[in-house]
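A single chain comes next, written as structure tokens; it is the form predicted alone.
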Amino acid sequence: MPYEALLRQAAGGDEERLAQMLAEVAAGAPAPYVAGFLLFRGHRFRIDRRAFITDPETSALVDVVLAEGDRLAATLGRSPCLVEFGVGAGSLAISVKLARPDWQLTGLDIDAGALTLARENASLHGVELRLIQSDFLSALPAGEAPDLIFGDPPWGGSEDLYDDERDERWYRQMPPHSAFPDDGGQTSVHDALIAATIARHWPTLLVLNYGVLPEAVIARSAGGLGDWRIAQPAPGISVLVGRAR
């Protein structure tokens, strides 16, 4: 069973507890929610139904963020300022911060519960992470242009999946609107974020995960950007790297 090692770790040798957790997962509950934590890039993060369960594939997104951030640092001659859009449990932003402690990291999320969980995880890992409740970029001052915005916004639909184990039912158990766009558009959240960045006339670099979506769909989404490319750090995983101007 996928995630059995995670459940065994959570059970801590209690076979009765393990059997109970395995039964919950067999009934359809996502294993990280049952265990109460997830493992990502070698780090342990608390997780519960307040936040989206980080897909392991988004480790590739972190790799691209680190590479692009390093390029920015070399160009700017200083540590870059990064914002994660849709910080959720904080696993992506905290992973970046652990790898580059001198970078300034801000996490945005519309969901207060997710932000509370991200705060718990930041404390658990001893990192400084500014967390702001925000609808898109609305809570960021217009004059506070980050050097880089990254994230894994909701994308695709019930047929756009990394694998058969994590099906639509798996994602529908997560907070509303956190897995798929509300309106059924495959990239509507990405499109709105790109538009919000352009409207602010920010020269910010965008690094956004589009998962398994095809290149033609990503190209349409990126149409408003003046300069962009698709990084494919792993087979079947596409990350947009682009700039409004």
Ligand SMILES: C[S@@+](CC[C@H](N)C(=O)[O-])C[C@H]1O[C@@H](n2cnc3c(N)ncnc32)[C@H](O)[C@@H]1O
Given for the second form:
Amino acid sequence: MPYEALLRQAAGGDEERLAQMLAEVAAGAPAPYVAGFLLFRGHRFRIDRRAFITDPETSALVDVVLAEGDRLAATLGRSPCLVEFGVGAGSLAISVKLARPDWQLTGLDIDAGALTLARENASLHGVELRLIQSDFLSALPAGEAPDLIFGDPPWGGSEDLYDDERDERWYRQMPPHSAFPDDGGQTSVHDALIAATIARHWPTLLVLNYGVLPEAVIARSAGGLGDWRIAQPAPGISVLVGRAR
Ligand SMILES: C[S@@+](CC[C@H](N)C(=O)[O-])C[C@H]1O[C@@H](n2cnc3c(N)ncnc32)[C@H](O)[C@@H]1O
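Show the other one: the form predicted in complex with this ligand, since we just had the form predicted alone.
Okay, now the whole complex, with that chain kicking things off.
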């Protein structure tokens, strides 16, 4: 949805309010923060400065998660247990849960404020979503290997963008640790998550968004996995599907 349409919906016909919101956006504020909501896969989610603004491109990540989860369910003969790493406001995990209500969904995030917002969104959608504050996988019991871990961890830097409208300034207004890796590495959060999964000897399937990063960079990041491939579910977005063992 174009951002002006989002603001029009938020203003609900109040022209003075609309003008005020347009002025805030013109001054550089991201429109979903001004509107107070975002639309993702046809669902409405509350959003504010407590959490990252979901990139619409990650709808393609959700498509891959649903397809891989269906395959796992058929192989396992039961509903799979999924963990979203970096759940943010909850839009991805809740979309998965709405599409597959019998799957078990857990959302992890390092950021307590984002988790509070995810809890609000889960409640607004009436879905059960277990939410845990965790630095990487540290708060997940070692004996609780998920069937699938998915996510859109922070990646890239100021040059790695989906489009010109969402530039570095856009992403720098999001909470700390949410948009780009803190250490400036393009894939350092992915690398640490993959290493943590391997260290646990989990047979978990990883489904991770690398956005617009080049294949060679993704291949380097995936190198420690036993078996992996890069899916390109939509133009300009790459998703790693791999297993530690
Ligand atoms: C790009 S945002 C994606 C948020 C959400 N999945 C979405 O698409 O709206 C990345 C998320 O990862 C979280 N994160 C970053 N480092 C983390 C860590 N070490 N452990 C857990 N979560 C982390 C951030 O707080 C942020 O919510």
